[in-house]
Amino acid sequence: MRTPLRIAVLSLHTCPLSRPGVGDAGGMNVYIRETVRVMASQGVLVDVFTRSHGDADEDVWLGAGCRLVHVDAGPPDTAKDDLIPWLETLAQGVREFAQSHGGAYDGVLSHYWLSGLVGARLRETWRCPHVAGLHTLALAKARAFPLEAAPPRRVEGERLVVREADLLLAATEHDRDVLIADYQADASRIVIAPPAVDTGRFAPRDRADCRRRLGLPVSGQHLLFVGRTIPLKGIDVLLEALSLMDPAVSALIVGGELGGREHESLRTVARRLGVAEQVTLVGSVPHEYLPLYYGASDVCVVPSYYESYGMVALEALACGRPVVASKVGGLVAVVDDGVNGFLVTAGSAEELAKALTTLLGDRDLRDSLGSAGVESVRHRRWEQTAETILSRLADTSGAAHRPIEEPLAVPRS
């Protein structure tokens, strides 16, 4: 009988079970959960490693053949930017678990650059392929949003991961091009494995019913934002656009911590622009509740200054809602301008307001773009994403591995 493939998945700075929209949790968490679920369903044995965040953390089974393992490394409240000194401890914790639970793994799949640095060391330990997904690239992010400079140690860490990984995951061709141009990645080692959407869960729903279930007014027009409430996401641009539109239009902001600093900052901006009464800060909600919010909306807005992909746009389209998004990063691979939504210049409240006003004023156009959106994402399946990763991993398993010289030695300042 053939021995099942064993893969170690690293998501060290954020637990895959964390609710997207809070702290560091976002689309990457969904990506990890969905791909490992599919891999396990295909007979792969998957152990997902994350850092312990408190005494209550327990190892749990995410499904048959898929287990979530917490590794002690540093104080529970350590921020991701302060994890560098604990990376070797994390690597050793994974090694110790492996030694007591079946031995070495056939492959390492890391997510984000911090996990990638640990994955590089484990690759040497087990002499197995390392597949690294960096997700958001610091240089591309800083270029699109200069207010958030690229930390030198992160850039150097990303370069180390790009150089040492056997395979690099890219969400889109844009991601691939950035890896090649900014990080001198070998194009032959890049695998385009885009995020997908569960169309069984994210599907068109009756708008009035969704609004009733959420306690929203059945009448009126609602814009929807979903995501982390950080400056990079451009919520300030959405609020400014709202101030240029019909005051009867309202906006739901789903994400962030209710009463937290980010929400208070948004409230201040909304009051300054005179739209406070039009804005509802919902906070984060469980991922399985999001279809109700997409269903309740008229248009989903993704005004980010940069997105490596933009899973929110994908989910909204699957729910039959047109998307107005910034023309940046991977969003151009999801939103087809004039077909399933509109693309606008990042940071331009005027362009955003104009596109939204056009959509809200034409129900037939909204319905047409919404229907086209459903069709545009039908082929984007998590099964395909997971199969792409597994296939390339299998092709790489027999390759000779290059030695690594202290991949964890990145600057601390």
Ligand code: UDP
The other form holds:
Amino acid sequence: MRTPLRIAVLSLHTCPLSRPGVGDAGGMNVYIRETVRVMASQGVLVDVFTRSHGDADEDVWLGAGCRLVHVDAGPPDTAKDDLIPWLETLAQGVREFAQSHGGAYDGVLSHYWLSGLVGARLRETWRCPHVAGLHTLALAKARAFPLEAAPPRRVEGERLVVREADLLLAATEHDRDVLIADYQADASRIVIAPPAVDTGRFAPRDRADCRRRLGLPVSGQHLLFVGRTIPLKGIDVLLEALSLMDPAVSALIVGGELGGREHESLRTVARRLGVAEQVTLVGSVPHEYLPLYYGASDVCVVPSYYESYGMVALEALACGRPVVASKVGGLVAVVDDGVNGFLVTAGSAEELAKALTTLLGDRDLRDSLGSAGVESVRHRRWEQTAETILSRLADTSGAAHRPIEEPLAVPRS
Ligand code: UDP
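Can you return the structure of this protein in the form predicted together with the ligand rather than the form predicted on its own?
After this comes the whole thing, all chains and molecules, with the earlier chain placed first.
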């Protein structure tokens, strides 16, 4: 393999620079930003490709040796579900950029199944290894949250990527098991590269000071939710739990678009449950300011019906705040029940209210779980995640190129 290593990172349906917490942008955007930052700091030349999504899509340097490149394909406002007809155009755009900027890459690292399908094509063009991160898998999500059925095209696309990629990223052992059981992935090709947390940024802070800076009352108890305000996140369960608790407790909901449709429906649920006065819809907060919100809170709540990982739980723990989370997916690998927080049955407002009431009623318990939380995540470093991916990529490039077994058929649009 060449030195320095040159890799192409595909984040085609969402720009890594989009603000997490709004629209499709969330944990995956943070994962991409952090891993490419570390890779570039280690001397790897990284080009991150995303689809052009507006007028001001200039290519930018994300850091020394790390560029963000926009590829034109389809009208800028094309929804991710309508991108399939544009995948070949995207692949061609990446090929053309490569031709005029140094030629073939040593590896392709794709995120989400749509990018995975493009990654499979580029792997053939450049005869280099393809590492695919599918992130939340449609079949696992649909099993946990049947209200949203798994779109057949997505499942078909995920299966193709699982079959074609040289390596598959899994966030946790649970994720690996889903890849094997539901997608018949070859276990030897799976790399567990869990999300991490920047403990320089996410660290304990004085609660009263954080509240003052945010203009919040210094007294009183605040629960905190952080994330996209989509139904899968179970904010409705949190609101119902709130209606079963002491009415003096309030909840800050960070994420989503202020005044948008998702907020409107949360407001309706809060009014119906009689907790509207206790709930503040903050909207999305830039990632770098989030530590103030974690710091201002007493407990962080992750009431999701499903999470392949749950980076918010990790960030809250790093900030010394206990987490009450649903016992689902990757959250089980982050929250240690009774040690740094509590795990409750997903969808059970009663269990959630009970765990929260216990914690809010016991300052010593909150403090001891909070301190244990800081310790429990200290080792979860982005450097480790990036190194895990790079070292497996390096091993794979040494092996003979495994040809695609059959022509790549893209799911019909
Ligand atoms: N996030 C943010 N600002 C917001 C809401 C969320 O920066 O207003 C970030 C949050 O800090 C976390 C990510 O978005 O890093 C959400 O990741 P998670 O794994 O919890 O959920 P996902 O979006 O992957 O479902």
